[in-house]
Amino acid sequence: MTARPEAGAGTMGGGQPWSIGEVSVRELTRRHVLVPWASQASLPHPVIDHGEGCWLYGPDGNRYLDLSSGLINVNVGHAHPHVVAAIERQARRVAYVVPSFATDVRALLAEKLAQYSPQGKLTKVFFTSGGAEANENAVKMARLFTGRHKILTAYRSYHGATYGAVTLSGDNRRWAVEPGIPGVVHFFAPYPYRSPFRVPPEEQAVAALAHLEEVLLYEGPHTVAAMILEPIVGSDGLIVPPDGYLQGVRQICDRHGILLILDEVMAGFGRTGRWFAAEHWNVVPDMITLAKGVTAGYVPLGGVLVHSRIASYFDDHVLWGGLTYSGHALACAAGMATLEVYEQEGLIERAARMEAVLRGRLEELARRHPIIGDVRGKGLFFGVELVKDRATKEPWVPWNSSNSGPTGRLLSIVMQKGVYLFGRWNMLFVAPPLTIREDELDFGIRALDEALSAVEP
């Protein structure tokens, strides 16, 4: 006897439901799917049937507020009709052509990205399937352009899971695959809440820049092709740099002929209240790597947005990089439609306005819960850092520790209250879709409030 499929299990050609036999989607997933960054046996595998706006719905009728926009990528919310219609329309035209052919959607999307780049100075795009590939190819371009081989990157950083990108990353996700690629050197970037330089917040920028200069002294600036930084650190702590730091890095790079690559995979496309986070500090990088918000996660797409002086180099030098899905037509159609949603609904400006609302709600939480050591962010991109003791700033759980302990329990309680929240170690990431209403935000904050009360001593 065949069991009735769970609601929304999908359809094959002709509109027939996908058969899942006598087992559930959860059990099939457990049997046949490997989930990233986890030991597999104990995973709960919540089943999602569909999404709408800021909400995810399970086949059991439960719904969950998506308070972290998935993995901080579903910027326009779920099932936005304009993006869905564009995907359907393009799928009927052509979904894929080889990268050496031209399509209108790829050309138009590249033009639009160039227009929105800082000061309009990044003029060409190399399209990829996601952020890790974007960072890999940015490194390739930097090495080809400069003839140098070293890449400097921060310890608190994440740039993707491929061998090269995870080598660039600073947290424990790189340990299992080391030695990785050669030529990558890590340094300390500013962290105003818990300074690696043991100086107060107002001295962070100066100390961090002096440290960077010293690293270059020992490494030899003439050997360094590029520095790659997240303008606002994402999953490694949501750290907003102090004013002056990115400007100082830009000056150091210019002085030594080093390219500056800004990884805007998480921070870009309105997440911070600007098209790109670099705009908060009026910094023009040599390359921007992008993904996530460019399609709001509807179809995988990434890219390297390249300054005109670097793009022109490849007019008569071979660009030694290629991907089957570079400039995938269906993905580019989703990207164009997503950018149109940002424009037509004023979501970039809305995120900037909502910053005060979200900051206020989180700071009120901090006043009620001593476990909250710091609240920081820009736009609708905020981190909540949990501590055992505010005076000592001892983390609630150590950095690079497992999420299976107290953090896992906290996130599970939040989920039980109807809210999905992304968290790692002692950090919670409150980054809802840019379309979120205040009453929806309040629902999420109440759930977090109650969960914090449940786990506090």
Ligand SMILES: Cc1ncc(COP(=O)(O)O)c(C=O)c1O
Contents of the next structure:
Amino acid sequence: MTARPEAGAGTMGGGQPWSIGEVSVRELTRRHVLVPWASQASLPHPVIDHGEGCWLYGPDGNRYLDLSSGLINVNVGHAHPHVVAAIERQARRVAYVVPSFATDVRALLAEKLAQYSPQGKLTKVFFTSGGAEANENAVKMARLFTGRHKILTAYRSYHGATYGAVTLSGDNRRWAVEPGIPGVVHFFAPYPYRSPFRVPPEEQAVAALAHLEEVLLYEGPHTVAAMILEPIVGSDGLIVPPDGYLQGVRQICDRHGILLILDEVMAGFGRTGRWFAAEHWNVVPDMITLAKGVTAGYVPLGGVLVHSRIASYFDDHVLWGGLTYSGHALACAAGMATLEVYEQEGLIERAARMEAVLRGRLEELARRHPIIGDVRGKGLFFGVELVKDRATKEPWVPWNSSNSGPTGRLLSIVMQKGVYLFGRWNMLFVAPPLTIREDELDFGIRALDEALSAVEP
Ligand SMILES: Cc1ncc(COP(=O)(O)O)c(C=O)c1O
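May I ask for the structure of the form predicted in complex with the named molecule now, the form predicted alone having been displayed?
Full assembly next; the chain just shown is listed first.
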């Protein structure tokens, strides 16, 4: 029988700060919690007590630099007082009202998102609790609006873990739900470092667009409701498309009456140095799906930002979708406060300025570590691709492989050096809070440097 935790256990409760009654937090977690995307038996469960700025603190006094902003969502850093105060205030007023009632925080947040949407043309928001639900609802709206059913999506992509969203996704996280939802067709998008089209980087955009046209020829463009793309691919390889690609996709969609949905769940909210990554290429999509950075992870929130042309369709057609937590007041208050932090602290511009610093540090690492095959990114959103051999580009750990042991070992060495870093197979994701200082960044890069030396042959 487990000893019961007392109210205020943890650092506040006296005694051993990492124990709850007689049992450790780690042991209780091992006994009673299922952790995503993992076989459970050997998980280390590092315990976190609190966070501040770019740092997470364990109850044992250890601290870790959060070099990946959690799962690339804690863009304003941890325990930001402005966001914390807004959450406290809203919790005292009202945390939840049904979606058919209006609140000031939901209305103001929706207005601000519309203002920051590309060219201000995406004027309405359907709020969800996270990114997967946003993509599910975007697909549903596209199908309702067009009366068509197919959805085209890239192999190198991730759109969430619910049945529909993970069917859209391209990596092995999809396999467990297959056959998934019907009507999803995958295609190859550009990957300049490893061209699926076997052409040099400068020919990628043209080759990728020709491939997309060919896929459409066989699928029948009149059957396709939407294409969904990450403007910069996140956890599936941090892939920045060549200039011209997204513009070309927009033109193809327009030619065939297909809607373009950009999944900005990871790339949005300053991560790439712009409010939305689509701005780098001046593309106005029909919908943007968002989550993560909208509240910087303080309260779960997602949404679909919808072009006025599509939003007005639902003036006299039922929007067949709903969630208990659509427009959750506490989450919207956190969202408003987070957007105010971006504005007041100039964090979007800061991420754009810091790009050169981060790129410089990572390229310097690449000069000393042959295991680094490629460094790429925008703003404070960078990927480091590891290879066995620079000439052949053989991945350090094969993509979609069931053996991620070497990656786990590398990340745990980084962690021992006081840095949390997110990585998958042969990709490391260096995406710190947009507030990070240069000396903090240097601390993180030094840990990575030493860890790479430790795993290099
Ligand atoms: C691009 C992208 N879309 C969607 C999602 C899913 O978001 P959530 O985990 O909030 O459902 C993620 C999560 O990492 C993501 O990176």
